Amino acid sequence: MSNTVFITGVTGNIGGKLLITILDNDPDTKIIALIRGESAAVAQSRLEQALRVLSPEFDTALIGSRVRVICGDITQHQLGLTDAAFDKLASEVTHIIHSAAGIQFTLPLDCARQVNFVGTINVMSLAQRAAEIGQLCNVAYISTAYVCGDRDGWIYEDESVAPRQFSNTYEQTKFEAEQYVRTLMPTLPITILRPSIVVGDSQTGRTLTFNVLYSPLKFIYKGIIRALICDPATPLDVVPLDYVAKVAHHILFRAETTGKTFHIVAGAAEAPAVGSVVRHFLNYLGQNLTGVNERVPSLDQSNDGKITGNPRTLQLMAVFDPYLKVTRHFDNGNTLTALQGSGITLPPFAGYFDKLLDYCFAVNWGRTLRHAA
C-alpha cells in the first residue's frame, strides 16, 4: 500500500526538510501539505520559496505531481476546510506529521496558545476523523525537548515531565499541547518527537531560522554584548536539521514506534559545552574575517560576569539565558534503539559548526533571505 502523508509546517525548517526527505527516500509516497495563503497559488509559492532555501536543487515539478498543496489554517475549525474537503482529506491520509508551530519565544501567551495548543487540537481532530473513516497508521507530533521548562538534571523520554516554570511562552504552550496529545494516545497511533535546539543542515549549513544558538553569537560578533553570564561547562544540546529529519522520517514509518516518545537530541555525550562553542566561534571569526579582532569583544564567561548592552539587547538575551545556564541532559534511549541498523548517526558538532557559520555570513544572518522574499 502506498502512503499519503499530511504535513503541517512545511514552510518551516523541520516540516520543509521532512518533506524533502520523504520525497527523496520514498518514491511511492505522496504528500498533502497544509499551507496558509490567500489562494493555492500563493500557498504553493510560499512552499517553493522555503524549499529553495533548504535545498536549491529541489525539483519544484514535484509540487503538483507528488505534493498537493491545500490552503488552510491550523488555528481554524477543521483547518479552515469545508466538511466535504475535511472528510476527503481524512479518508486519504495514512500518516500525519504536525510540525507547524509558533516558535517565537516572546509571543504573548494567548497568541502562542492559539497556534501551538488550539492548532494541535485542530490537527488531532483530523487524526480522529481519519482513524474513523480512513487508513491512519501513525500521527507524529513534533514537540520539543524543552517541554521540561526550567528543570535541570536528566530529562527522560518516558517520564511525565513536571516543570516548575517555563522559560517562555513557546515552552509552555508546547507543553500544554503535548499533554493534550498524550490524552489521545490510548485511541490514536501517536508518536511524540522532541527535538532539542535545531540548527542548520550539517552538510550545507542551510536554515530558515536564526535563533537560540545563532542570536547570542550574532550579538558577540557585532560587539553588542561584552560577556555571557554562565558556566562555560554548561552543555548546549544542539542537533542539525538533516539529522532531525532523517530520524523523524525513520520513526514515522515504523509501526512499533507508536505510543512512544523520542528525544531527537545530541545527548549527554555529544552536546557541546557553551564555553567550547564560544571559543570555536571566536576562532572562526579570527581566521575568516578581516579586521575582526578589532570588533570582537573579550568575553568574561564566569558566573560573575555582566551582560552589557542596550535595553533591547538585554531583553533579547534574557530570552536565551535559560539555554546557556541550565545544566541538563536529555535521555535518548528510545531513539537510539529505534535507529539501530538504520545507519543514521549524529554528526559531531565540531565537524559541522563551521558550515553553519559559513551560511550565516553568506546570508547575513538571514537578512538576505528576508530581502529575497
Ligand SMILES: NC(=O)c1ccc[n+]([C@@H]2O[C@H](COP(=O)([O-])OP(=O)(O)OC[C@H]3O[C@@H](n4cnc5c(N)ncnc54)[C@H](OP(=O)(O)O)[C@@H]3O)[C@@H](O)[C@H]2O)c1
The other form holds:
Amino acid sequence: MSNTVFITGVTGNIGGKLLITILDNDPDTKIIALIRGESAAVAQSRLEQALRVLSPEFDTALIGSRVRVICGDITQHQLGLTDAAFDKLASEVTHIIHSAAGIQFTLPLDCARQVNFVGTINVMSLAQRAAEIGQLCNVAYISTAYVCGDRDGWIYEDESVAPRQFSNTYEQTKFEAEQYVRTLMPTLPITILRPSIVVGDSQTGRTLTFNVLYSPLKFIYKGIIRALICDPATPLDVVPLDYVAKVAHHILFRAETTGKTFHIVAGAAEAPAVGSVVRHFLNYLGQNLTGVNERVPSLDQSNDGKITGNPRTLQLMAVFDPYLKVTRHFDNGNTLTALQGSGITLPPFAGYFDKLLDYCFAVNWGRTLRHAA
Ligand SMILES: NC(=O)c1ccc[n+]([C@@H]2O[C@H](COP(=O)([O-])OP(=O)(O)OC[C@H]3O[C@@H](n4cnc5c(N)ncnc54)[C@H](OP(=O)(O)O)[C@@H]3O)[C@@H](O)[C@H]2O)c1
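What would you give as the form predicted in complex with the ligand, now that the form predicted on its own is on the page?
All chains and molecules follow, beginning with the one already shown.
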C-alpha cells in the first residue's frame, strides 16, 4: 500500500521543508496539503512561492503531479471542508502531519488559542474520522520543546509537566494543544515531535521566518541593543531546519515511534552558549562589514549593563528575554535511539552559523522576501 500524507503548514518553514523531504525521498507517497487561499490556484501559488524560497532548485512541477492542494483553514470546523470532502480525505490518508500554527510570541491569547488549540482539535477530528473509516497509520503532531514554559534543569521527552509560568501566549497555547493531543494517544497512533528553536537550513541558511535567534542579533547589528543582561553561559538550544525535517521524516514512517514524544533539539552537548553565539556574530560582522557606513557594534557584555533603545524595540526584546535567561537542557534519548543507523546527525552550530548570517544579509533579514511576495 502506498502512503498518502495529509499535511498542514506547508507554506511555513517546517511544513515546507518536510514536504520537500518527503517528495525527495518517497517517490510513491502522495501528499495532500491544506493551505489557506481563496482558491486552489491561489493556495498552490503560495506553496510554490514558499518552496522556492526554501529550495530554489526544487522542481515546482512536482506540486502539480504529486501534491493535491486543498483550500482550508484549521480554525474552521472540519478544516472548512464540506462533509463529503472531509470524509473523502479521512478515507484516503495514511499519515497526518500537523505543522500549522501561529508562532508569533505576541498574539493575544484568544487568537493564539484559536489557531494552536482549536486548530489542533480540528486536525485531530480528521485523525479520529480517518481511524474510523480509513487506514490511518500515524499522526505526527509538531509541538515545541518550549511547552516547558519557564522550567529549568532537565526537560524530558515523555513528560508533560505544567510550568509555573509561560513566557508568552505561543508557549501556553502549544502546551494546551499538546495536552489535548496526549488525551488521544491511547486511541490514536500519535507521535509528538518537539523541535527547540528552529533556524535556517544548515547548508544554505535559507528560512522563511526570522524570529527568536534572529531578532536579538538584528538588534545588536543595528546598534539598538548595547547589552544582553544574561549569563553568557546560558545554553541556547537551536536546530537547523534541514535537520528538523530529516528527523521528523525519519520518525514519521516508523510504526514503533507511535505513542512517544521526540525532542528534536541540539541537546546538552551541542547547544551553544549565548556568549559564544554573540562573540561569533561580532567576529562575523568584523570580517564581513565593508560598507562605508557599516561598523561593528560595540556590545557591553557585563551583567549589569543597561539595555537602551526605543520602547518598541525594548518591548520586542523583552519577548526574547526568557530564552536568554533560563538554564535548561532538553533530553533527546528517544530521538537519538530512533536515529541509530539512519546516518542523520546534527551539524555543529559553529559549522553553519555563518551560512545563516550570509543568508540574513543577502535577504536583508527577510525584507527582500516580503517585498518579493
Ligand atoms: N519555528 C520554530 O522555531 C519552531 C520551534 C519549535 C516548534 N515549532 C512548531 O513547528 C510548527 C511549524 O512552525 P514553523 O516555524 O514552520 O511556522 P511558520 O513558518 O510560521 O508556518 C506556519 C504555518 O501554519 C500555517 N497556518 C497558520 N494558521 C493557519 C490556519 N488557520 N489554517 C491553516 N494553516 C495555517 C501558515 O499558513 P499561512 O502561510 O497561510 O500563514 C504556515 O504554513 C508549529 O507547530 C510550531 O509551533 C516551530
